[in-house]
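Here you get one chain, nothing else, as structure tokens; it is the form predicted alone.
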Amino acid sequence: MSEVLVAGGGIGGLAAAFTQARAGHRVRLLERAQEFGEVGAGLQLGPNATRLLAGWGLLDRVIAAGVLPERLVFRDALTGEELTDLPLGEDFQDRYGAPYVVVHRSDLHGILLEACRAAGVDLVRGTGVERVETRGERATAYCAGGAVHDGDVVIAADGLQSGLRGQLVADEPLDSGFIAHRGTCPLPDDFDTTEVVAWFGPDCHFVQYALRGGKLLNQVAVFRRGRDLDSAYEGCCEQVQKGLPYLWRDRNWPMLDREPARTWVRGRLALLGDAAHPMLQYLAQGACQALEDAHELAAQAAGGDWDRALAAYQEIRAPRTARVQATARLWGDIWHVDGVGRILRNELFQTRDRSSYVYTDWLYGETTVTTRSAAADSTATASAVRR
């Protein structure tokens, strides 16, 4: 039995801790904050993530806390016209082995936290890991305040602003030039809870979907820096304008990522989630890729050979997440064009074959040998969801 240390108690860190404990390892999770929790609002989980949650026995709880939308809808923010959609019903679930779920970030975090407790993870609060030293087959985490923890491996899941990443990669977060305002409010009577809607505008976009069984409306407004929230959406259609008063005005989030890193592992220290591959939000894959990381690392470590496991984890996951990072950047550029670019984008979207999966198979389909087992575990769950 290995001793695993996890630095960071966000969604990625909890997923890593749970999967390692589920595999039979002793796990200690070290969280910097005095309390466990997540800041933010809604979260979209594609079937590449929900397949894993099904295999972990957690998907039913996630579905109960969230909403199962019937389609993703893309609209022009200026005219309101529908450009294209992605149906999320029976054919989609049959193809990918699991549903598309939207859930409040804090609800998913709470489900993973409870799963960690039930699996016997030692959850330590108020202990931030400042550096890690590895010697041979052991790793030591040195924490703020002087605490020291030893294990066979340290998994750094300390987020986009990861302090531990600097031990492997000399880089800084990159600012995309866009900021996000978020907000939730009681669901309006006229809102369709079956849809996740993204409105594309020049240098801005707006996302809406229901949360918590249709009780809440989640909204995200993303626009280029240099304007305030209201002026950024001048000229947008009535549906977008109606949503602006419900956004939080006292806080915003800069849209940051980093260049893909080739090195995720040094000795017995490994990066995971946003610490390894922070990405822009346009593919809704940040949390999904962290769950994939956690599953892959646990699968590779099942044999107890950590050196081999860490090398395989990096080899499998780094190219996959680099593609997601790059595609998210490109997708954001497509969303925000104006002029001739907007006309061409709209025509392309409106004329695409809506029954085609050519743009989603690489993202939602099977990606590695070790993740295929989760798909088999989730078949019954996906069938039950459709019934």
Contents of the next structure:
Number of protein chains: 2
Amino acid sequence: MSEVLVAGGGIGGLAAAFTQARAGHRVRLLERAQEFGEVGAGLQLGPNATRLLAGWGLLDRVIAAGVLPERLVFRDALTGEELTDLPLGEDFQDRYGAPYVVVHRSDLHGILLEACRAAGVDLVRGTGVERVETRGERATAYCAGGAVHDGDVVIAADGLQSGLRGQLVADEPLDSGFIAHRGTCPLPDDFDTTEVVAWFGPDCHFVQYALRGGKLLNQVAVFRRGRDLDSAYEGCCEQVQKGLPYLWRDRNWPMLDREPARTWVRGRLALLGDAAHPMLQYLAQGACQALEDAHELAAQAAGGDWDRALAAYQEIRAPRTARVQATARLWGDIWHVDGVGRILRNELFQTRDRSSYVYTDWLYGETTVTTRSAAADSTATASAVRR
Amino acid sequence: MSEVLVAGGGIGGLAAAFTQARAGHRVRLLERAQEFGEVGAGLQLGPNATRLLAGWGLLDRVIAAGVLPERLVFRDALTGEELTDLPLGEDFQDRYGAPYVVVHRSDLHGILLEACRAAGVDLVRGTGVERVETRGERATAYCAGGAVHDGDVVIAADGLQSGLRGQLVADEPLDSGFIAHRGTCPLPDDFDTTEVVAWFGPDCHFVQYALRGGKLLNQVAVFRRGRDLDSAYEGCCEQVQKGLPYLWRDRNWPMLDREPARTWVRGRLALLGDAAHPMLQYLAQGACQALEDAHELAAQAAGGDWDRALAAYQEIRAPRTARVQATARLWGDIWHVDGVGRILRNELFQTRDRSSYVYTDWLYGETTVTTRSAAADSTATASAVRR
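Alongside the form predicted alone that was just displayed, please also present the structure of the form predicted together with a further copy of the same chain.
Now the complete complex, all chains and molecules, led by this one.
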């Protein structure tokens, strides 16, 4: 049994702590804030993530807290016309072995927190890790306020603004020039709870879906900085316009990411989640990739050989998440394009074969993470299952 | 028998003169230059044009002077990869009732000139029409140098820079910001004479095809003004690069068009060809639409009722050519797009169903011009066969 320290109690940190505890390690999670919690609204979980939650025994609770949409619908925000959709029914679930679920961030966070408690994770609040020293087979976490914790490994899950990432990579978050307004409100009568709808406009988009068993409407409005919320959607169709009043006006989120990093591991310090691969939200994979990280690291570390496990983790996860980061950026460009690019996008989307999975297999497919038995052999095996 | 005056002896003017003579009218064509001739290089004739040439008994001569390519191929100029193609074989010819032919402009011009001579057209050189007066059922053409010609109608086929258009429409040619270098050279050994190839690059494109039974290579390089020929294609693949030395360096053509005009007819003066609807070359329809004009006007005027015929001609031809003008502009934007638009274009082209005619039926289909028997009835019939 190893001693695992996790820095950060967001979705990624909790998932890492839970999977490490589940793999039989003694886990202590150190969270900077005085209370555990999540800021934000809805969250989409592709089958690459729900498949893992199912394996962890948590999917039923997530589904009970969320909604199982029947399709993702992509619409032109100016004309309102449907461009394409992704049916999320039986075919989709059979192909990917799990459903597509939308859930409130705080509900997913709460389920993971409860799972950590049940698995015996030592959850420490008000203790931010500021620096990690790694020497030989041990690592030491130095915390704000003077606390010091020792373990076999420190998993840095301290988010987009990660302080620990600086020990491995010299970079800063990059501003995409877009900001998001979010908001939840009681579900209007005329909203179809079976759909996750993304409206594409020039330099803006708008996402809507039902949460909490259909009681809540979740909305996200993302647009290029420099206009206010109302003027950014001026030319958009009525269905978009009438959603705007329900967005929170007092807060917005800049859309940031970073360039993919090759180095996720130094000695016994490893990055995970947004600390490793902060991404734009266009593929809705931020939390999903953090869950994949947690799963992969637990699968690799099951044997207790941390040096080998961390090397395999980096080798498998860095290229996978780099692809998701790059594709999310491209996807954002596609969502926000205007002029001839918009005409080409609409034609491409409207004429595509809707029964094809060519754009989703790489992301949702079964071979994207390592099973525990495959990991047991060697890094060579692990890298062979990577696409 | 009417007396028809045609102002301008380019491809449109000759086609108009020939079809009017063929319909039984007495035709005089007035050309400004001292000699008949065409500047330029190759020309593409879609089946909407070759179908008309076949009906006029001229297609065999055009084919003998030209080449019957087996497919249009669209390639990315940066990577060289094929994006899509349009097979021009049996299926295509069956669908559209005629082949796709490429021919030297001067060869087509010569065939039409010879056909005019054989049909008894009075071909007058060195006589540019400067002004037309139309009174009641007669029109008078006042020419540079003082000559005056009377007729029942004047067909103004004086091209993109038409002086007579100013009597109907107050506009000027619009500069698209692109210029063309053209050139012909002996066909290199490794060039596939069965293909018309269009290479798409950011802010540039390059077109290549064989002419004159495969003895000549025709090339057109179009790029955004502001760079020289070599630097405009700097990033392009080797196959594009190696074509550049064979382009004529001492002359280039600005790519101009005009906004579609609603008024083509005033009294007994009618616009035809580039004088009516100058278009960017991206659909290769400049000459083809002039031939359609000539056919339509002759079909409508067969009965000798010129007022009805000219009204029907304008009603049928103006919206048709406006669509070609607008689509040619869009097509140019699609050819020259960069960034995310280029990615979307390439994906759209590469994934499209290559057996589909959805993008060509409107242009090449059978119902785009009026048959003589249909025209005999009324303008109502004529407008019913328009798409």
